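Presented as structure tokens, the chain that follows is alone, the form predicted alone.
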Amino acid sequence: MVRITEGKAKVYVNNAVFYNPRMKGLRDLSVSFLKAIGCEDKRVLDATAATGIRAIRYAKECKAKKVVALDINRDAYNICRKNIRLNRLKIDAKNMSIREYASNCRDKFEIVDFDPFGSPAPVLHDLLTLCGDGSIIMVTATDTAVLCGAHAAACIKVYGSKPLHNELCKEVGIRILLNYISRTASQFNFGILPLLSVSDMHYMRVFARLEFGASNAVGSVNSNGLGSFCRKCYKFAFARGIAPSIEGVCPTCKSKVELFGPLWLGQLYDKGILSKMRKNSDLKIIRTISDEYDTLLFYSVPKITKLLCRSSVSQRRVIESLLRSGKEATRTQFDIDGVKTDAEPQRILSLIKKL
């Protein structure tokens, strides 16, 4: 057994209980988020506690009012309790499944954190029973190969959506995850308001506020829709609503388009919260996201130069040229060479040809 320090937490780790040091950045991001929204009067559930590292950091660094650390694994429960004592905290550790806990718990949590291995889909319904109006759910998916289209049939089966398997897949995957969350939340009369969405390494993670009421639930469901993507001229289009109609042929070049979705077509971020996070953390990904233009999808510069059979063009030059022309243009977290902009695809293609 080895003792480590992460943030303000000290924990013991061993081979019997999962601890991934590479995910420190994600835990730092979550701590920064909770600091930004204010956690002092809130009850927090860490539904996949393992060593208890997240629960302990939430208690020590975010000053959460009450923290419950839940894990079905007996070894994890034992080491979690040991780590709680090591940090001299009053965290309530539970050794049971999420379903069992949700069935017996009468408390409502202002914050529910779920960071599983794989998909969050099987227990999302149970987690939502522990939420109330204004609760925030922080949900991770590590089945990125499914959400990004490498296993399209699995995405259809698990999330009820057809993914895209190309350079746009990370953002489409995040939006498919949000679509699934919004539709499940609507069964409890909740609408969702995404506050932060992150795709990095092998995971996708979304932070969303639940807003109670039939109109909020219907509004969220109607914020989903279908998308189409033309590989010939790089045009994408969207149709919102519960039963949208979308063309199967590109209106620009008349090529057959690739359809995908349903997916979330609303906002991915809250810029006010991102501004607060930027003040309390120096994480690079927070800077990237806070500067990002929040619009639907992006343009991959290398893919477009390949499409045009032209030599490479720097992303920076494309962004600078778009800004000079009066358009919005930024980098994006979803592609190191991608550009988020309000410019039309024909304008992007024409600009890259000139550059």
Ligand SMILES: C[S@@+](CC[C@H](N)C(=O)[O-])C[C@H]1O[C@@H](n2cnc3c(N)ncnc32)[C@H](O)[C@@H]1O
Second form
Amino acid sequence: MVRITEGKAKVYVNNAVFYNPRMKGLRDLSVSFLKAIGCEDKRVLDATAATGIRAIRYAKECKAKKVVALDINRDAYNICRKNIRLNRLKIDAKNMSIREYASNCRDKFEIVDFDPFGSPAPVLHDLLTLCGDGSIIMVTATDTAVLCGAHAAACIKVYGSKPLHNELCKEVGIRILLNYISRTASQFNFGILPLLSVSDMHYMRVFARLEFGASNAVGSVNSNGLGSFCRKCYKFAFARGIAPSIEGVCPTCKSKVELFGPLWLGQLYDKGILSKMRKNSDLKIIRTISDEYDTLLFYSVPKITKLLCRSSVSQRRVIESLLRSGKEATRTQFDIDGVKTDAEPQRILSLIKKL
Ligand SMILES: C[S@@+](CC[C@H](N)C(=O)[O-])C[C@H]1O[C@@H](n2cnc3c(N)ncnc32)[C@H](O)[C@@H]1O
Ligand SMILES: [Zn+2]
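We have the form predicted alone; now please give the form predicted in complex with this ligand.
Now the complete complex, all chains and molecules, led by this one.
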């Protein structure tokens, strides 16, 4: 057993219980998010606590009013209790599954952190029974190969969506996850409002507010839809709603398009929260996301130059030139060479030809 420090938490870690130091950045991001929305009057459930590192950081750094740390694993529960004592905190540790806890618990939590191994899909339903109007859920998925289309059949099976297996896959994957969450939440009469969505390394994580009421639930289900992508001219198109019709050929060049979805077509971020996060943290990912133009998908500069059989052009020059022509244009967290813009692909292609 070794003792480590992360943020303001001191924790013992050992080989029997999950602790990944490389996920510190994601935990820092979650702390920054909770500081931005304010936690002093909120009850927080860390539903997959492992060593208790998040529960402890939320109590110490975000000053959460009450924290419950849950884990199904006995070793995790034991080390979590030891770590709570080490930090002199009053966190309620529980050794049971989320299903067991949800079926016995009368409390609702304003904040629920869910950080499972692999997909969050099988347990999401139980977790939502612990939420009320205005609750915030923070959900991690590490089955990114599934969401990004390396295993398309698994994505169809688990999430009910057809993924896209190309440079757009991370954003499509996060939107497939949000589609799944919105449909599951709607069974409880909740609509969802995504406040922050992050894709990094081998994980995706979404932060969303639940809004109670039939019209919220229907509205958010209707914020999903289908997408199409044309490899020949880089046109993507979307059809919103529960039973949308979408063309199988590209509206621009009439080539056969690749269809994907259903996926979430609404917002990924709340810029107000991001600007508060920028003030309480200097994480690079927060800067990238808060500068990002929140629109559907993006253009990969190297893919377009390849399509045009041109030599490479820098992303910075493409962004500058789009901005000069009066368009929105920013980098994106989803692709180091990607550009988010409101410009049509023909315009981007002709602009890149001139650079
Ligand atoms: C990826 S680890 C969590 C890591 C932790 N959040 C961190 O940042 O270090 C997932 C944990 O969830 C626990 N777990 C898995 N399924 C569970 C369930 N159905 N109910 C409660 N805990 C569960 C596992 O025992 C494991 O400790
Ligand atoms: Zn086309």
